[in-house]
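In structure tokens, the next block holds one chain alone, the form predicted on its own.
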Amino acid sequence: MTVSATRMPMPGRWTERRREAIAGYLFILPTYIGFIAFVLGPLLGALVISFTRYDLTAQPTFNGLDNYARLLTDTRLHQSYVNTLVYVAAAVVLMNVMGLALAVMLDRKLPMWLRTILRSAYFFPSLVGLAYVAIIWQALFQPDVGIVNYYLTQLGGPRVPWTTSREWVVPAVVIVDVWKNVGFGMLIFLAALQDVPKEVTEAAEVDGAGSWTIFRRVTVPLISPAIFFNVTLTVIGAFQIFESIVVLTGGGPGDASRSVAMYIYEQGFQSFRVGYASAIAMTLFAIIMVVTLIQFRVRRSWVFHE
């Protein structure tokens, strides 16, 4: 009867693996330190402060759920949430639809020089700071001397009070943000379209499928991971809209364009109600997290993975 001995790893191999593991942890250590210092730490700090009354002039005092109870009666906050939700719905749809349309156009058989110029022109605005973009568009939206109203009147339309009218101020903010960010989504969609196997679309053409059918039944499922990625990013970013509103409209007229992020800033750094501002920030964080989790949950029903 033979007793099989357990093969023991060589000490040298264990030392090598340990060195590789330590090297790997050292490479990712700066990321973890940055996450703890700039994301997790401030998040936990804001959560603690949200249960206190804190105005920066005295030590914070615990007040339980008073800040959260105040959220239910704050009509300005409710209006800010309505504005933010309208902006999220409009911006997410327009950014992704227009980004996909531009990507499809650039995926056509175009001369390389023309494709390079168009791709750069569409993507360049996403490299510019949103505050600078808003300053430029503020001049373009001027009711009397702005170039946008000039061309509207040349086409027979009326002058639009883009930044002074309650009806037009949110569309103005949406236009600015879509113009700035659509190029980034276009680039992601274009990369996904160029990765679609040509033999699959050619096989669909041989079977008699038209261009629209191929796009809807073949191309869209194959680029669905890119669509999910872009939609998730734009939803998270749209909920945090801040700079363009501050520069373009200042939240006005009244509270017609004020976003939740801007209201948090005003409560925390202008009115010095840091505890209340932290409570609002926690609700915004919770909403973004829930919406993101829902997106990850429903992706199983429509995102195609090879």
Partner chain sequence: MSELTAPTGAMAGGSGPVGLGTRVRRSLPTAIAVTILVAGAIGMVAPFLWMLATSMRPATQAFDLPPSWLPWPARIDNFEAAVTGPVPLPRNMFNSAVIAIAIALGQIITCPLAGYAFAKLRFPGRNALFLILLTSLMVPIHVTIIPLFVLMRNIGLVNNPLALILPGITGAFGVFLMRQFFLSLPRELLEAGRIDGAGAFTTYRAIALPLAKPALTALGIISFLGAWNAYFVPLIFLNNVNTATMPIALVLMLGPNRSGNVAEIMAATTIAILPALIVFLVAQRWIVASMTSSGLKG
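Heads up, when I say rigid core I mean the largest set of C-alphas that superpose within 1.5 Å between the two forms. Numbering follows the first chain given and starts at 1. All values derive from a computational prediction rather than experimental measurement. First, how it differs from the form predicted together with the partner chain.
Y25: CA moves 2 Å or more between these two forms after rigid-core fitting.
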Second form
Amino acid sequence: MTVSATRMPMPGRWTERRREAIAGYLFILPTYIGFIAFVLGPLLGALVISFTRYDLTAQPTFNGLDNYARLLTDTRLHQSYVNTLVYVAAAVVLMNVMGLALAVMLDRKLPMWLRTILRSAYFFPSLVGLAYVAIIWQALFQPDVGIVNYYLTQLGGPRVPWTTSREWVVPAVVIVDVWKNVGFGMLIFLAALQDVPKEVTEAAEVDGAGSWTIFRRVTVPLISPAIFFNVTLTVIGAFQIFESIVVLTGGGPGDASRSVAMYIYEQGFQSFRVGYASAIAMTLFAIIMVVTLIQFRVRRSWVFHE
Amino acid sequence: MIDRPISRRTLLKSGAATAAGAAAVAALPTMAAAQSPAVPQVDGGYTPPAPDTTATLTISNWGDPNDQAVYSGVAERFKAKYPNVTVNDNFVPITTWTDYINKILADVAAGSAPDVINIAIEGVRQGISRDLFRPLTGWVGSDPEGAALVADVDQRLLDGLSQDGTLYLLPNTWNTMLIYYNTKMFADAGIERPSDDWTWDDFLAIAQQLTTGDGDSKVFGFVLPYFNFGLTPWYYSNGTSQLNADWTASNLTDPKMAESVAWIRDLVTTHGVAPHPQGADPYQLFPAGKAAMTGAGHWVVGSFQGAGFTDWDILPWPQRTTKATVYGVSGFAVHPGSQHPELAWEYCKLLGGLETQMGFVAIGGATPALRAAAQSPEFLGQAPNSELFYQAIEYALPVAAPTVFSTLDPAMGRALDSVLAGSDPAEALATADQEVSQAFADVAG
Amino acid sequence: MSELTAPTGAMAGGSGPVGLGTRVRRSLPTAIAVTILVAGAIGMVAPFLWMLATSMRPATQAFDLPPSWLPWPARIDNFEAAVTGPVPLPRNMFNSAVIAIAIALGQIITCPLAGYAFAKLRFPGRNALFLILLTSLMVPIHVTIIPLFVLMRNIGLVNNPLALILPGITGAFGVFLMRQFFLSLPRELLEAGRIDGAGAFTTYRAIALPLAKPALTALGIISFLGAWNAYFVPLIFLNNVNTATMPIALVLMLGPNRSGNVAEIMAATTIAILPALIVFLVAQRWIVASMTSSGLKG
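Given the form predicted on its own, state the structure of the form predicted together with the partner chain.
Shown next: the complete complex, the earlier chain at its head.
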């Protein structure tokens, strides 16, 4: 990035440009130092470590593709990946469908106080740490004395072993995840809905379109940037799900609710198979990267641009 | 759930700490003498560091708040002896053995290894394999104070802290697992105290008889001590173990292991005599009269006293094929990287010394390893049938603690959780077996 | 974008119906919508209410069924027990506060600088550098944590709050947020107020930064809460109860097989959530505004 590349015909402007460019680099310098030291450098470091046998104390020794070969036969990792993909899919679908539904319901003429209270109630959990809310929920999910099962059985439902049965641990984690994050999605959708020009929907109505059609054909395209934003954030976030599972189920029973992030932590910082943990981490990074790039690629085909 | 953080209490349970044995010594006065450890000749060549030495010592301790108070007392006494030494008493209140061992390994990996490590048999082989402990043989051979401490401890406890005849840790306290039962519930139901050779079937029949009520008034016949040390007696009394005899390979695919695990599961599911372990703390439910029996070592005595609960007595663990239970012992080691090994050794001697041991007696916690403490009237007066704690050492086996303990322990935890959630015991154990065998292979490779 | 500079606008204050409102109101009667919304809102708030009620009742009543939702008669012994218990909560809270404040300060210094440069200054490679920076949003912390740990260990920062603060004082998200804001500032505004011959930094300092106060507030709050709530990174770097932060301490309090004292745990959790609640009540409008702007223009 040589400054001379921007050379301009007029010497005065040239200097001004140059000064502006130098300022630009200086302005981004602190951030870029942090980025290189704490993101880019470690990312490359993880790649290197993934080809070694390393326990954090002894010197690492290169072991070629051994760690990557191990990925293929590690059934615990496969289970963790299956769980993680379920979390991602559930988060993307539920968070966005429910967030949008809430936003549509809230986007109407309501008394200001009611509107504020409702919006606050949905939004507040997204500001609270996941570890904290998971601590509350693990008490609520207690099989015999938890209030979730109490109200469930009062309504004639079953007594669900939320955190101890293979069938229910994943739904329990998803419930907490959606409960915590749906308000954020709602907020983004709400703002997008409010930006939809009234004239456009009214014009469609005049043309005789039904409400659902208008919603499908007019509103959704208009708010598609918000949908894209929410989906992207949800995907990246859900691939990293960690603390709620640690608190709710510890990854169990067995590995029934373990996420890839938890498994990386376990292999790296509990079993001290640091090289192997890095190899798993590289697969997680690659998958997030590919999924995000695919999203950006298909974005052109469905996200509306003014 | 076993691989999640487990508390201070569990730590105590799981082997290390505490109190049983004292009374035992009294009951079996000859045994200790007969098994006197082969203490090296003391040459008296050891010179303690000068009292004005300036240094910083970091201690890694664990336990519950009462233990913490005992250890703080040690720090104060050390300060009196060495006023210029700063002591960082890094006390870990809550963890499983695996978490505690991993924490120490993480400290070492982080370049901040403690000078003194308090750890139990669970971490001994793993610690030795990762070079965490400096051999104590030299000091024990040259320092009369150290030699005297070691000479007052049962050989089997020293064995748990040694490898190939080399002692690595100065003993702290020890434990074994026994059945605790509610004497009032037994009497009310007209149940006689079973014989010391009772069987699993006898145990189940009593547990079924004592499982009564519903909802708030539900009382269980038994509540599982659901952690490695507390579950191990079910394997040993069925004539099996998680490992082969010399702890170098997994034995998890032994059908008897699956049988034991199925038995544990059935107590909760088929027979319904025990609550699901999730959220069920045996040491709250039992003294609260919500369970007629549980399993524990001596470490619960203090908390039962504190809760004013006295309607209890102890029994040996019931047997299927073998009369057996588990024991564990903890001790204090000096890290080889310590800048002040002699000071660390002086600290260990205070930690393992009589005054500290009597501190544990006073809180009604672990069984002291020193006979002098275990034979004290203060200790002997604390529990009924106290001699049973110590007699258990005659048929108890050390808790299976291989170099890969921190893989074995969570793998077993996941297997048991899976089985309680409906998995087939043999399949769940086969999964754990793969993992443990892989870990053994990794260590070898 | 108007929300940012005028946070009392439609988004934050909740004025009347716009756009789709009229339309959907016809297909879904307001009464039904409000009923559903209120029912859902109760579900959103209930866990917090239960936490609060449980924190103020004796431990023996923690699991009373049906649950009592009122924290009366309020008792504070659980709070006392929690802060004087074996886990040194006051210390942990102090640790969390130090880390979160340092990170928030760092972010509101570094991020607007970079955000401004990416939005308003022209320099070769600007867009490429911005895009490369944004990719860090796709790098999970779980991927970089091992080399980060080795790095911090080698410079002796394990169990030191700096291990968390240093990587936290700048970040792609904050830069993105601030860039969004500065993009919305008309260039003429900067040009007009510009003192002849003043350098880029003077213009930034004297004109751009003062206008950015609402966005900076939001960024500061978001960074503070992010650090206050973080669990994973502190778990790696702070493996000592005395250096631990609140989330680590709370998870420790859960105890074996989740057998910790529920009333005390809920008291501690209440304390831990308090900053989020205060910030929410005081500064909701700025957070909402900047969050939504990041989404809409993203």
